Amino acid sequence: MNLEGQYDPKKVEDKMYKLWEDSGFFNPDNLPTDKRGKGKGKSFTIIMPPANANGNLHAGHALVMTIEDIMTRYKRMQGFRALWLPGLDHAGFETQVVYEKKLEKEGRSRFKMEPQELYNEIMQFTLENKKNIEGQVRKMGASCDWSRQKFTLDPDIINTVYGTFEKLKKDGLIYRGKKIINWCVKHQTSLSDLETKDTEKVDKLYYLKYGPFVIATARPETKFGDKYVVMHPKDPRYAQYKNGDKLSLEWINGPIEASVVKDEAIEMEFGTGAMTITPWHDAVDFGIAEKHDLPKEQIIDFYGKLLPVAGEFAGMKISEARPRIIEKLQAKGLVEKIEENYKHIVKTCYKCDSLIEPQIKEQWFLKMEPLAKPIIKAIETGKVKFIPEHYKKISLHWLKNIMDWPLSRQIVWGIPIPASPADKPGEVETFDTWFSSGQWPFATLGFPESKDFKTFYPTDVMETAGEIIFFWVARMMMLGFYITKKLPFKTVYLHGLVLDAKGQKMSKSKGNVINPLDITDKYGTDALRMGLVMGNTPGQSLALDENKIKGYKNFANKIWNASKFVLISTQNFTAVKKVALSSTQKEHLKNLKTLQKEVTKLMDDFKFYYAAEKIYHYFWHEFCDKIIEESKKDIASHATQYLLLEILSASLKMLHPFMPFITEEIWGQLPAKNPSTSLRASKNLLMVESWNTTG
């Protein structure tokens, strides 16, 4: 027997990890194909969401390995040919952001660099990193299938993206259009409405005479082009003009012809109900210039800089022009009044909080409509089922409600739009990454030829972060549809955030995020694992606390200590085929067995947390406090060594899913309770033993 001393993780989780991985039971083709258990040889699919290669492993990482490895361990034990696919994401914009930061502390810009140096250079960064994060997932005590891992930027996956390209635009669902996008000026790249945050911000609102008229802004500094005042139809403080009606006034550069546009997409309710439009500056004020034909002038440039339009002021960031241009009205006697503490929401770039500039730009588009109409049929028909089910309603109201995707990035990282024209010479263009990834499933799967997709798609689950429900999740489905005519997956869990300890979102300059790393060396996987999903319930963020760690880690330590006591106690036995059980031994096995299906129900409906509170307080306050402890007055007897090793090894079988390592380790030391077995170091490994069964 080596179970010696407390629980020692380090001696044991390397050295488990190997064992696992080198007997190839990760990979479904090697798995005992003796038809066991409810799985009977079926095929069970989980696609890792692969992770950005771009630094280490956090805390929702740590989630996601848990999570998803408890499935799979899980459907293994019960007979399924379990894949587990690993991978890892090139991650397009949110990669070059992170080296662009590195770049910027050495000094350098990407802006100075070659295209192609620039690219070389990220992909070497992606690749130590894509190492880094393979030996962290390992660490986690993930049991995927690495020899069917895939990254993003393979050769044939991005001949799948290719392929899906083409066919959406020979379908005529992608076009090439000068439409209004959000651009980030600091990264120069435009973006998806998904890659921008809505930011409440305190401006001051101006009340500026527009001739007759008074229009409010807080951005006067668009105004230099507006020679068009639009109001509401049915507006009766503006009934007595006409649509198309001309005006004279004095404006910031002198005088100018206005025309009046009538149109209900303005709110009457705003400011005085009489605005100026900037077409090339704003989505509302773009679909009106659109509706009336009428042209669009750019004020501002790429680079947030006022153009020779503005005259005076041109060449000036906003920042610096926007209290002179108001000076200037003020001059003119062309501001009525300031409202100093105006709120409102705008939009900014979601990785550097600049705010976002719209512009004109001709960018590639995918028209989303038709790629999101099977797929609200699917959902509001129960093909596809969402845990927790609210997200249902969440998915369709922006599938109902979806626009088109602008798919160009001014990125060099990334998959090249092939023949992309761009707007300016050494531009390059590379797909939007959630594009690439939206293909995941079917493209990892060797779509449309290859066993393994014939084999594993559809998958069955898609568990992944309820953030990314639109980005990614959504996409998914669409473009997996498209491809397969198949959705590619029958279930989607979404978990929520990792908090810390008091509840706050982790960031680095807050100082709070926790490195699972860190906590798996101080308290092992196990732990961590079992502090991951204990009172964690789908979609709900989970306030991770050190202490509750700790609990577990003295969980572990009682496992180990429990099993020490089962083994000495046990020495001697020798199993014999029929055992004379007493009337309070034999309901202890009896409320075992209900245990294993109450535990086994749960881990069908998804219910880890609830599966995993189960067996905690079953071994500890039921095995542990009073089992034990009743066999101490008779653990010489055959029946009570039987009871025991039944119990314990039933409770390794529940709580492997969730407790790897130490539970492997305490199974290679059982010996057999069946005459016709060996010893337990002999025979299979528990990850691939049959799941609630005996003996």
Second form
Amino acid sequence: MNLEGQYDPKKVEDKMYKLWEDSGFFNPDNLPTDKRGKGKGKSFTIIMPPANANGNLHAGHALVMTIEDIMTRYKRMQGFRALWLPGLDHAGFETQVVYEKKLEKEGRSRFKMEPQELYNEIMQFTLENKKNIEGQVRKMGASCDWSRQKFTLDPDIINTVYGTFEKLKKDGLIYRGKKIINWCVKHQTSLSDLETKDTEKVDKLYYLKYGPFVIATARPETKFGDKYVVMHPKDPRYAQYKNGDKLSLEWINGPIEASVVKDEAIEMEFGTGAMTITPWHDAVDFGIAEKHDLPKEQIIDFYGKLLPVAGEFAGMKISEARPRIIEKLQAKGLVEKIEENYKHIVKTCYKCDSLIEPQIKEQWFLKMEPLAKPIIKAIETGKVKFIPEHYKKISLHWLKNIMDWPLSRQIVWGIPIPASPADKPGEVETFDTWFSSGQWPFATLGFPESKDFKTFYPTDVMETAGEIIFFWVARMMMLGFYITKKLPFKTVYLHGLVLDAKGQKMSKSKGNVINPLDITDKYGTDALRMGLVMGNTPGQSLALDENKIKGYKNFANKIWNASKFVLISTQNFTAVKKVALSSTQKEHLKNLKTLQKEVTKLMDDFKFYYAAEKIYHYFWHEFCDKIIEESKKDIASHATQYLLLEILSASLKMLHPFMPFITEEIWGQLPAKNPSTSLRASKNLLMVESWNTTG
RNA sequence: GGACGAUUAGCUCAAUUGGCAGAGCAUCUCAUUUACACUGAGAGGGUUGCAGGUUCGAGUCCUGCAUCGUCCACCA
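What's the form predicted in complex with the RNA like, now that we've got the form predicted alone?
Below: every chain and molecule of the assembly, starting with the one above.
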């Protein structure tokens, strides 16, 4: 009897993980083939969202590991050939940003480094993190198949990515366009719309005299080249002006000739209802210029400084130039009024919060509409199931309004875009990192020829954060379907954010970050896993309270002690053919079976929070508080001992997906295979035991 | 401006899809070494955000409103 004292996770976890890993059962090819369960050797696949190899495991990862491990262990016990394929993402821009911060601390800068030198350093950094994260994933008890682990920069993955790019090109879906993009001046790269965020800013709104018109602008520094004044065709105030009218007027640096353009894009209510356009530095203006075939001129360079067109202001930064330009305009009597406290929304870089400067740049774009079409249909006809369901609407809305995807990033850390005629010789152009991760399910399984692809694709469940539904999930569906003609997964399960105990978003600046490894150290992995799954409905954010986890540590100890009692009390238990159960005992077994059915259904419905609660409640308040207490009256009875062993073993099975370490440890100490009960402990690991086989 | 979610015990959340509103934590009372004090027995705590409607029956379905949150599109 080794169940001494209290449950000590430290004595069990590392040892147990090694035992599992050495068993080879994380690899579905090694699973026992004599399964009788529901799965009967069918495959079950989850591709792990590849963790960014640029830091440590955070609470969100811990949640991913917990939910996906629960699914995988459950299906494995049901007799499926369960594959959970782990991976890591080079996470292009994200990682480069992390590394740049590191460089900054060391007083260095990426712009003073040779691209290859920078690439090599980041690779080194990434490989170190990769090792780190692999250890942390193991610590969470993840039963994933390490032999199939993939990294987004593996040669075969890169090949797949290039193959997709070629095919897209051949089908006319890739084009090189000179379009307006989001430019981060600090990071010196373009960003997709998803990589920018909106920030409210208070500025001044300047009303400037532009010939007979008054135009409102918050950005006078972009106005040097403005030669078109636009108004709504139905605006009665400007009825006298016709599209194409020319007029001469005095502007910032002298007289110019301007033309009138009429366009519905103008809001009559805003400002004066008339505006000039700067197609190079504003998305709306760009659209108007495209529509009317107007010339576009760059005013601000890629470092945020004014170009020679600004005359005396050339070379100045925006912040420096703006007040001086206004001074000059005031001196010329061209400022009608200045509205203070003008609140508006500006785009900022989602990493560094600096203002996005829209720029026109030649880039690779992917036409999304043809890719989105079949996915819209698939979602509408229910070919893919969303959990929770409302993500269906969210996805459809996005897909139906989809924009072309700018694929180019001006960073070294990533997969280089092949044969890229970059704007300047020597300029780097790599794929947006989501272009490679968007191909993850089929790329990791070795599309098109490998046996794995044929066996495990399409995958069963894509479990990831609701936050990245557009970034990743939608794109995986589009690229996956485009390449393989099949949707990459049948079910999308989206979890919410993990928040701190007060429901606040965790952030380094707030200092409320909960490190899952600290929790594991303090309370054990099983307790953390329970804390992450209990009360966690899909899609909803979860407040992670340390007290809650402490409660599940107590539960682990409860399991430990109850098992101890059962094992000590049944030391002399011997098998007989017929067990003479009392009617109460029969009732207990019947209730157990009912519970098994309920839990199985809840697991099948992805209601892990509810299944966990059922088992928890049953084990503690039914088995421990009632059945064990009752048993003390006639603990010597054969039937009583049989009942205790039966319920204990069935409970361990149901608990295993949630609390794998403690249940496996106790399972190993149950009496050896016994023909009169369903116990068959000595040969098999619990992780490959059959899910429901009591009675 | 559009969409989506949330609103249930002091706190965090359930309620297996229309059938007796329930858990954990917290609080209070009792038990005092029991397999387990990381414990046990019990108690208090609710007009399910508001106003209507459908129904034998509504936390659940319908309509409107309020508050909080998230996402999308945007005004120079």
